[in-house]
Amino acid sequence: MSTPDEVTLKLSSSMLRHGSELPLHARETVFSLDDVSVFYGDYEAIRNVTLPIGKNEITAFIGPSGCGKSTLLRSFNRMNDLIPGARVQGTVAYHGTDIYGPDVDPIEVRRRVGMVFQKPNVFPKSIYENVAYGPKVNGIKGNYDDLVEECLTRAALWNEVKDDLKKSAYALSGGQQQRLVIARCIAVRPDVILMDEPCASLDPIATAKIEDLMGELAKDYTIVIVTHNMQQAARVSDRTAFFTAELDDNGIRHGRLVEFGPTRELFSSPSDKRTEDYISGRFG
């Protein structure tokens, strides 16, 4: 008979995303992190991460609070640049180019690598202007009416708001606002979408819609998601990276990558005991 821990560990195969079965080395790599550490002043929040991100895959970052998941995620589009004293050590290569190189424009990086935050950060504008704002600012030419409809449709929101495009985005529910933010994100034609706990403030029905949307978007975009919800990681991701926080000799916590691999394998037969302990609920 299985123990409770084994039952928890071996999540039902029906909960696992049935994504690409290709090994990562056989897929195009969008991001390649080599020995990346992120500092806030002298504090090393996360250290020595080497990690590839495959094209058109959903990669989930899981782990306990304080292990540096969100900090690492923000290094993918140089959002940490906006934090005084923050710096990145190592190489974050995007299609082979180090995005922290001296000739790289961080604004262009953020256009190609969009971000969706935990709380929907809609603009104090109409639904229409929320989607059209980015293309207008970036000088993207074309028919904005068609673009707004296309992006809202791709974000599974068009049918709910098509008659209310002039209404304030604040009139939408939390789940609708988050889908609006995703529509706004894809309106500037990014290559990668980063999602930092995008469902944390949503109810189960809104969460399910966002998860379904991620699966659809992964056909055209590469997605990296930070989540505390292991079941969500199992449902939506192709590959999962598990991080933990370790104490150094001075008792200071630093985030470390423990294990990375296909989600199905990591959840059913993790190679590191720390991963098994976290998934089975023994710690975290």
Contents of the next structure:
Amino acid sequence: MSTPDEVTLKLSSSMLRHGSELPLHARETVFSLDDVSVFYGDYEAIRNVTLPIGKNEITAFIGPSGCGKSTLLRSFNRMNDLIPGARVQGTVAYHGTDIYGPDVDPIEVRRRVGMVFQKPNVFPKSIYENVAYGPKVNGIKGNYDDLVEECLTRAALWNEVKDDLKKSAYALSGGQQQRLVIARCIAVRPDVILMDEPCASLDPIATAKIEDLMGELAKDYTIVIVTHNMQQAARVSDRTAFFTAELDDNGIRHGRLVEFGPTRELFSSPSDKRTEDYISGRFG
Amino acid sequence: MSTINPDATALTAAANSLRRSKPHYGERVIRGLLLLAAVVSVLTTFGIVISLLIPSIEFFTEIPIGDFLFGTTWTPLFMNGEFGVLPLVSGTLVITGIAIIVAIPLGLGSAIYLSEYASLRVRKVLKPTLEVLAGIPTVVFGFFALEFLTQLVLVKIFPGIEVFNALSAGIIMGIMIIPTIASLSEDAMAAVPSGLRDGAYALGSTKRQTAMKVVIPAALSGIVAAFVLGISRAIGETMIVTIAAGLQPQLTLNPLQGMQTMTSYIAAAGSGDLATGSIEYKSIFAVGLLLFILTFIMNVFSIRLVRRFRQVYQ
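Write the structure block of the form predicted in complex with its partner chain for the protein whose form predicted on its own appears above.
So here's everything in the complex, that chain up top.
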């Protein structure tokens, strides 16, 4: 059995993604959250988050269930708008523009900020039609063959499906479906890809493929990933935000951001006791 | 290591404890009752087919089947009456066609509104209200078509319209089946996993695109099933057509004229004073058999259709 310290040590020495060593202020920020809280009706799911997201970085949100990390992620592309009673306080600025501003069209936001979900939600269409869906609804005319090939190649799926493009997407395995969802997402040419526990329903081999893919995609996209898997956060991300669920004075649970920093630092020398407890497995 | 062979007495004890302590008579009774329930409807179907077949066969020994199927004059109650069923078939098809034209856009439209656009509160009020429409007796719909629709509305639009006409019957029949189509289609669309909607919205789809390009294709087999059920009800519907479309068998496509359908002929002739065993009496069963076969073909065809969509999409 390894002690928690050994686990931390292992994570920091061998599993970290080696890419970003730049301090955040040297990078362009894509998203900048200022004092953001998200409510469902009267219930405040997550409170007062201030956080930047760096361009071409992978930012991981980790924390126990119910800490509001998925809720926060869904405020990046206004997916919370679809939930009756949900509202966002504070400022979610995308390249300097508040996406909750009065003139902002949520559809335009979602065209730039794509999303991959926990369960692979391929459409009941052919593989080809799944990838071509986004460009079609966004009014891009013409022949999609090249685009479909390019996106499937970038999602590391082309070689497996190139002869079956007309087949139903439901014929694919779970891991292939999730890569198809990623291909579908990048076909809209987004700037940011949000991933909400993208490997939660996948086996370890499929998970490894998705993780490799994330590293590749980060060259061109900014990625924010919510994960329950700390090793995954350590392996793939440049920066990590640790959230927790706390009881306030009235005994009501709500999510809080505890610590945010370069993944290497956060895992090797967390500055907050709660982070240390969580990543060493003493809690959560 | 201790022995892995338990001693003999322990084995017997274990075997005894696994033995049934009392016979499960209740289980058998329930099983029998449930089987009976299932068999009743199957037997009824067989009974109907046989009771239709026997008089029909007698009918076709007197009237050649070709004359029946392709004859264009239906005058069974005249002296030397003719038994060409086409006027009844065309009446049924015209009125059902009008009903489909009314019911599919309105039914599917309300389903899309209820499932994709309406707020929870609106849906809670609207859906039960719509379903109340399904509970109105068809005889009431029939008089509504005749007294209100024809005499107050249609007369003003089409001055030459007959008092008994196919148009009013078709429109009201369409309204009658809207709840069936709307309610079942809405169920099918509500059953589409919300993850698919999220996926569509996350790609920058509008509400309309999400509904039309993702939700409806995903719910298509259920929606087609709803259409089929609605159309079957329309074909089999009797009271509305008997009251509002008149009882003159005419081979015409003009919806402003009166028409007789297969069902309204059966109802009218069946409630008259035809002598049992007469050729007119047997004609009721021949028309009934034809109606049964037409509906059956439609059902088989639509089940195939639904299966085909399922294969493509799942």
